[in-house]
Structure formats: C-alpha cells, structure tokens
Amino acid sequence: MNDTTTTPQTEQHTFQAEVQQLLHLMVHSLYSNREIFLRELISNAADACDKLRFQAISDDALLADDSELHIRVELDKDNNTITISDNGIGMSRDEVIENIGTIARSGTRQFLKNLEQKDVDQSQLIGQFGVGFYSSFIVAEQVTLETRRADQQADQATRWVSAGAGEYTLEAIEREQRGTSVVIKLKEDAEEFAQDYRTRSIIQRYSGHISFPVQMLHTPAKQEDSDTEPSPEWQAINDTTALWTKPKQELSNEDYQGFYQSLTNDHKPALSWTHNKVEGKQSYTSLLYVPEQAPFDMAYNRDERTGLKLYVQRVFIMDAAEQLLPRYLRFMRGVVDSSDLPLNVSREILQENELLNKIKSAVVKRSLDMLKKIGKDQEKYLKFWEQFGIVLKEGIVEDFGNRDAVADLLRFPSSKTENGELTSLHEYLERMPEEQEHIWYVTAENPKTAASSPHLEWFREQGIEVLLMGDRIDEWVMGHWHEYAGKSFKSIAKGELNKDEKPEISEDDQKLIDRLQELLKDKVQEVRATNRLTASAACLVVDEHAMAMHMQMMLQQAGQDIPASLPHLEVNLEHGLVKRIAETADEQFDDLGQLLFEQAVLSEGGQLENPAEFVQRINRLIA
C-alpha cells in the first residue's frame, strides 16, 4: 500500500506497484485466457470454506446457524455482472489490504518476468502463483468485493471497490452474511460470462470436483395444474462427492483427470496416477499424481511444498507435502485422506504423529512404485525425466531407506547413447564388461561440457562407456553416492588414471615440466604427463575426493567459503602445441604455458579470472 486518501465514507489506496504491472499484464496479457477468472474465483471461494469448516472443528460458533457451506455464482444479464459468493471464513480490512492491495510473494518478479514472455501458458502460472483474484480483471470494467470474518460482527464488514487502474477504495459497511462476494461488471466484450450456458459449461469443466457445491439458479419447470410461475432456487451443478472416496472400478479416466485439473488449476492433463485405500489397524486413501509439467521454479525452489493435500475424514486440514512427502518428490500432486488422525490435528502434532509417519513412509514408496511403472514407457518416462529429473536426484542424498529405489530411476546421457537417449544404471552395468571394476561418470556444469569432455578421450579409445552428468546438483549427488549394485563409482576427472601406466619421460620431458610447474605455482598443485589425454593438449585433474572444479568455481561465484583446492595440470606430451612450448624461447613461453592452463579451465567450462589478459596474450602470440 502507498498513498491514502480518506473521506468520511471511504479510503482511497494505491496499488503497491507490482500489483499495478500484474494488473497491467493480466488485462493486456491474456485475452484468449479470459475464462480462467471463474476457475481462480471459484477455487478462491473453496479455500475460505475449507478454512472456515476446519476452524470451526475448535471453534462451532463460528458456522452459527449457517453450516451448509456452498459457493454460490448468479448472474444479472440485465446489469451485466456475475457475482461469486460464498460462505466461508471471509475476510477483515486488514486481510483485504494484505491479500488484494499488495503481493507479499516472494516470487511475484519471476512471475511477472515470466508472464511478459510470449511462449509460455500464462493461465498456468496464475495457478502456481496464487495470484487468482486479479484474474477478474481480465473481463471486469469494475470489481467490488465485499467481506465479513466469520469471528468478526456485522458492523466489521468491509467494501473493497477498484476498476483496476493503480487504485481501490476501502469502506466500512455493514453485511449480515459472513464470507465473501465478488461482484464483476463485465466489459462490454465479455457478456458471454452472464450467459447461463456459457458460465455453466465453464465451472462444470474446471471446478467440477470441488468439495463444496457450487450452485447456481435454476427455475423449475411449471406445474400443468398451478397458476403460479415457479420462484428460481439455487441448484449445485457439480459432484461434491470425493472423488477419492468411490471406488476405482466407478472411476474413468476422464473422472481422474478432471478431478486433477480441478486439484491443481494445471491445464495440461496427468501424467499418471495411483489410487489407493488401506483398510486394516490404520485406514487412509491415497489418490496420487505426477503432472506433466514441473512449475518453473521447482528445482530451485526447495521449501514451496503445497502438493499434497491432508484430509481427516474428508475434511481439509492442510496443505501437508512436508509431513507427506520428502523434498525429492515435491513434484508429487494429490490428497491423503485419513480415518484415524484426530480431527483437531496440528502441524505440531502432525510432526510427532507415528501413524503419519506410517502413511509417509507408504505413499513415498507409492510414488516410487508409480514412477517405475512409467519407467517401462520410455517415451512417457524421458517427459517425466526432463521435468523433474534433476528434483528425484535429490532422493540419492536425502533418503538412504528408498536409495536403491531412487536409484534404478535414475537416467544420463552416456559416452555410448546418440540423439539425447538416456540410460539407467542397471543398463550400464548389462553392458559393463565383467573385468571392469568400476561405474565411470564425468560431472559438468551442463551436458553439452559433460559429453565435450577431454577426459573422455581414453575412455572412448579404449571403448569404455562413461555417464555424462550435466546438471550443476550432479556433483553434489556424487559426493554422497559411492556404489550401485556392489560397483562403485569413480570419477574419470578425479585422481591418477592407470596408475601403474604411466607415461615414460625423457630428460627434455621433465625440465618442460619443471618449467610449467615454476610458472604455475600459485595456480596448480602439480604439472604431470597424463595418460588420459589423445587428442586435447592439457586438462584439469582434482584429487580423488575433490570437489569437481565446475563446482568450485560456481560456490566461489555465489559467495561460498571453500576449502582452497588447487588442481593438477595434466599435459599430453605428444601434442603439437606441448611440443611447441618445450621448443619456445624464453620471452615466449610464458604466455603459452599460460594459454595451456587457460584453455584447460575452459574445457572444464570455467571461468578465467581475467578475460582480458587472456585476450592480449592470443593477440601477442598471433602477431
């Protein structure tokens, strides 16, 4: 909130200035989107009555002589508006200005960076951002927004008016009826959204499993033998009925993936799903999802966990991915339904509930036996793999119970797969000859490097594949993980290669190398002849239990306090431009024995510490 202006009957706010640019884009910004605004509106309506029926587990005075909690939508052709009411827990005017006046998201930029983007669905990232209510602005001329807490009096009501234009204005006012109403004036060029059938066929398709009725008017048919003309009465046009209460065989497809999309407000369908009742000492439904499509943020974004929703006796509780599911599999969508949890559940109770660990520990492995199933689809599995691979990784570190499991999930490029086709660890090891002691892997800042690698050129000359590991979490998974399936693993750019191969030296060899090691003490701990190089002229090596140089350097750039590790520099002694430098004059051989060191930390896709300098060393060696 910015400036105020008061008057004896109403405030007038700015918009914080991101709301502003949202309320800008959304009405510019998707137009053929428009119908998404009930989806928002409706789910909104949702979440205050699933708020109000837990509250009011601890506190029944607050549903007073009203619990059929409903949303309810009418329309005013006459008028041009439609209004979405309902009668949930509502809201006070500080709750007004913190939810509508200002976004207190921290991930409100990226939101708004994204939907300025042309190629991307922005009705999608409305629903992963939470920022639905503006969405009424796509079809509104005007928006008036009236409310009561279910706690607070009549008198405590609140009025919030605003045509979307950088301004909105607060009024005190009175309201009989708790909860929220939502009243849009359509633009002239969206009366289709007061059509009955247009609104209707819209809610049935997006909102047609939620947990409450949404109703709207109908007017029954005359009687033959009445006079009067029936009086319209307010009729719900959705199955209220959990879906997940009925049982499968009642179910299709179509039911699953309606009820997902009504779940997760995701416009695309899912991927798969896994239905499931435990009857026994504890009783619970599972209905789980993976989507086709990850948020933009998930791999980065660890703590936004809200995929998995906690029902008591069909009654929302909450939001409870983290009790529910490790962080590795945040992407997982659905709800939990349990018959022997107490009503009056709290997250503390919920952390320290041996029977929710129970559940955990069963829809973990759910979801693990879901994601195998996939597996045996290679086509379904690469989409799933490249949304949310580089998140299931994490499962290597994160949960040594289900390691094994996480493990044969897994997928890489490797030195021996062509036109991005992935491999598993059990296929690497079918074609492992049985002479070979270990799973050999290279880690990289992306996979373009990883694959570009010089320390791949023995490996592929002597016909040894090697996983290529691109993703910048790669290195850090390695460092936890030691052994699949009694091999372990050994990184093809850490340590001595063929120790009891090395290369033979001459006289010439070793003052050449004593000359490298003089000029790059402050840079490398060793200059050696490597074994591993054919056709490129030097690498980079870090010790066996380093931490990869891509990874050093990426820490030191984000401002983390490293051990200092300096690498080795390998050269390959038959290679042209070695041989030029061991033959270089004085005056020369410095700036190519630094041009050596230099193009090894590019390989590596590193940083030079001074472009610049590397620039006039090229140009003095070329004139």
The other form holds:
Amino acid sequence: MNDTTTTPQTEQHTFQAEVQQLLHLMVHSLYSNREIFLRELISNAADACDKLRFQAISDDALLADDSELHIRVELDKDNNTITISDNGIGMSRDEVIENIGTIARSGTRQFLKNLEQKDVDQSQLIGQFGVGFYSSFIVAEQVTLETRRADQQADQATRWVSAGAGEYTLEAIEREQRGTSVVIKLKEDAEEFAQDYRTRSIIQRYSGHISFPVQMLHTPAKQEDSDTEPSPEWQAINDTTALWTKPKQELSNEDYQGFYQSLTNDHKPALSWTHNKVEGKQSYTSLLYVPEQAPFDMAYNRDERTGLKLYVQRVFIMDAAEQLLPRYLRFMRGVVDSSDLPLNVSREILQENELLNKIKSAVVKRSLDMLKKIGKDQEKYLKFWEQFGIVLKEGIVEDFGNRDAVADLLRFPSSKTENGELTSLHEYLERMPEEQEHIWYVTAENPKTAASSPHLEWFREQGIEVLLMGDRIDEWVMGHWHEYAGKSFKSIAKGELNKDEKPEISEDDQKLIDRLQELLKDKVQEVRATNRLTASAACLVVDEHAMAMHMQMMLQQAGQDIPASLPHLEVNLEHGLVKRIAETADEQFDDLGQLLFEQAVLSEGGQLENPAEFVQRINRLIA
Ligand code: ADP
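What does the same protein look like in the form predicted in complex with adenosine-5'-diphosphate (ADP), given that the last one was the form predicted alone?
Full complex below, order starting with the chain above.
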C-alpha cells in the first residue's frame, strides 16, 4: 500500500500450533471451494463496519469525516493481487496478535476437529462453520494485513505479513485511514480471482445481502463529446437495503433464500421461513428461518446459541439467540429488528427488558406456528423432524406455557404403524378405542431396542398401540410429562400391569419363584409371575415412578450417583425355559436362573455387569 511508511523494526512471530494445523488442512482440503475466502473476508469486513457503527452511537467522533462505511474489493491483474479493505473498527497491534495469530473461536476448533475425521463431507463443513481469515491462504502465496483501530492515531497502525507457512511478521506502520486492508498475493493457479467478472459474480452470490456497500472499481463509458478518458469510480455491487424491511409481496423465494444464504453461510437452502411486521405500541420485524440441515452436534451441544441477529432500526446490535430463543428452538435462524429498543442496549439490559421478553414470546409463537404449517406437508415435516425433532422435544420440559403447541409437533414411531412410520399424538388418540385410559409408551436406549422390547408382547396381542420412544432424551421428557389432551401417559415397562388379573400360581410355581428370589436377591427387588409376556421368558419391570432401566444404567456408566432402585423380574411361567428351570436340580439351577435374569437385562438393551461370567455360564450349559 502506498500510504504507509516502513519503520525498521520487523518482528518475527510463530503461529500457534493449532493455526499451523488449520492452515495445512484447509489449504489441502478446501481446494474445490476456494472462492469461499472472499465470503469470509467480506464478512469480517462487514463485522468490522457493524462494530464501528455500533460504537459510534455513543462516540460519533470515531467516524471522523469518513462516515460512509463501506467495503472495497480491488483487483490488480498485473501484480496478481486482490485487496479487500474496510473502513470499520480496525485492530490494535495486540488485537492483531490475538485475533490473527491464534484460534480463539470455538467454532474454528470444532471445525478443525471435524475436518480431521476422514469420512465427513468437507464442503458441508465449510457451510456450517465458516473458516474465517485463514481461508485466504487457500489462494494466497502471501497475505498482508494492514490495520488501524478507529480510536488510534495514524502512526499506531500495524502490518501483518505471512506466507501461511508457520510464521508471520509484525511491523509498526503509518496508515492514514482507519480500518483494515487485506492484500492477497494470489498463487499462480488462483489468477482467476484477479478477474473482474469472476470476482464480481462470487461476491454477488455470497455477499449480496451484506448491509454495507461492497464496492468495486468501474470505468464509465467515454462520453462522445468529451476528450478526456473517464476515470474509474467505486460502485456498489450489492443490494444494501435490509431485505426484511421490504414488503413481503415484493420479495420472491429466491430473495428469501439468497438472504438466508448470506445470513447463515449454509450451503443448503432454508426449509421454510416466516416474515412478519408488527406495528403498534411496539414495532418490530422478524424474519425467521428453519434450516434444512442441523449443524453437527446440535442435539448434544445445548450451549451453542447463535443464529438470531438483533437489529435496532437496521443497526446490527448483536447475536441475541440466547435472549430471543429458548434452547429447544436453537436451530432457528433469522433476524429481529426492533424500532423501540434503545440503540445502545447491552447484554445486561437485554436480560430483563420487558420489550424484549414480548418479542421473545412472539418469536416463539411464530416459530411454532411455522412448524405447524410445515406439518401439513408430511414429507417436508419429516425432513425437519429427522434433523431437529430431538431438540424440539426439550420444549416439553422447558416451555410449560407452550407445551401443548410443542406436543402437537412431536412425532413417534409406534407399534401400529408400518415400516417405522411416525405418528403424532393426535393420530394416536384418533386410533385409540374410547375406553382406553392411557397413552402407552416404552422408552429405550435406541429405536431398535424400543421396537423389540419384550414388554410389547402383551400389548401387541391385545392390539393396543404403544409409542416406541428410542431417543435418549425421551425418558427425561416423559419424567416431566404426564398427560396429553386429557389422557395420561403410561410406560409399559413400569409398575404392575392389570393388577386385577393376576396369573394363577400353583404351589410349584410359588416354589420356583421363591428359589429364584433367593438366588437373585442382590439384583432384583422381587421375582413375580408376569402377565405381560407371551414369547419371552422374563423381563425387567421398574416401579411406577422409577427411572427406566436403560437410563439408570446410562447414568451409572457416566459416573453419576443415582439412588439404587432394583427392578422386579417378571417371569413367564408358561415359557419352556422357565419350566425347565423349575425341574432343574441345584447345580444347574443357579446358572439357569442367572441366565434368565441376564436375558432380561439384554433385551432391555442393557449391559451385563460381568459379560465374561455370562459367557462361561452359557458354555457350561451347552457342554
Ligand atoms: P471470525 O471472524 O469468525 O471471528 P476470523 O478468523 O475470520 O474469525 O477472524 C478472527 C478475528 O479477527 C475476528 O473475530 C475479528 O476480531 C478480527 N478481524 C478479522 N478481520 C477483521 C477486519 N477486517 N477488521 C477488524 N477485525 C478483524
């Protein structure tokens, strides 16, 4: 850059080890998506403008005489460079070291971790994480970043230079304008990015909705009556009117999808959206999207809360997903623009702001409404459910006020549907005979185990429908949820079934039960005759309000100290194995009795305390 002078000190620094790793992986694996570097750098530049605009609300001296915030992309074909600059907030020397020399973002770490797994689709990862500044090295032989913080003097600027090979240099420079320029010296095979038409179309595709002008140089046609060659001028190539401020009827699906893309960097289109303007005592606009695909570990990462941007009068304030969305809707994306919140809101103010709470409850309602609408299109809804159902379920526990609305949105496999088709609770109720009192369900560690639970035998025989809940979270949800539309939920694996119709027990049966009871007294509360089984020999049953066995085992394995509650062992007196046990002498009785218990554990999807012993037992019996 020509407006800087070099001071003699140039300091050499080494990248953090992780940065080196990231650079290496990125350059080698993102080759077929090279153009994303432009999106990343423009998005950084726009963030820098956002930050300055926000800070200037309380300190307008920061803008000085340069109040038109913009981003410029300049190409130099002769030298094979592309320069992305902004007149945003800029960075101090320390900030450069901190932001550009290390990986501070948790998102990048996550990206790195996922990138190391060989079987993931890398182009998909880019969409989900955004790879930031370092992506410039996919196309760069060398990157030179020059920056000056908006509140610092011209002689306090910094130049950072690196070839991406493990080291960078830092140098104090003078820089007349605030903000940041990134000069990329393109690799030989990346010359295409110095071509005007190529770069222009990439920017329009990826950054078309950036709310600051992205300018490129344009040479106007020569006027006929003029002798002088016209000189090139800066011209914005994007549409900076905030899309959500436009009337719905002026917006096409492509407009909405394009905006979604630039908002999220998602490489897949949105599944659906809802755009609403509220005017009156308080005015705000919301544009909410449901993505088509969930980010990697959304189900388990309950703390990852980004994706809903808060604007006040079109000024970007902050990502306020945490303030505007409950956890169970953390997959939603979009913007909320309020006309009434003060421009200088802080996170603290937002926490207990009345106005914001109202907006939040409206955002929740709109989101649930949108999902309900998607629900009318089965195929589309299944797409949604596969990705986000497990997260939405948390809402049953988390959002008591909207529990019914959330409940209507849930889907479950059922013992009565074919090919694992899902059912809603509403459909379950429609199918169920009038005299049936409960909505029956079973929870298990996974869908397969739920579907093959021995507890289902009696219900299948009776033709009673059972919901097959095979998500880990189900047991937790059902622990908090007791009824739907006036019908109570009941687990088929808990408590006594048909108390009034106890199976008849002979004296011999009772003897057998007592012997088993004595043998298994450390493992079960009680051995009793069952009326739930037709094909299996035995099953485990927990008390009416106890935690399901698979959940108890899971928590124990995770090292949690949970109150020990032993299950009941219910045995099927009609079963061949049980009859055989009854006739067996002492020595083999122990093995067979233990086996009966172990079978029951296994068919719950449980793990045996001592698998080796189990194997020895079987071998003894076979021999
Ligand atoms: P991200 O932008 O996702 O945080 P990056 O690696 O792209 O990750 O950038 C790291 C940090 O460097 C940014 O968070 C920001 O603080 C700083 N930064 C990058 N580019 C600019 C810029 N043009 N102006 C000011 N700060 C910047």
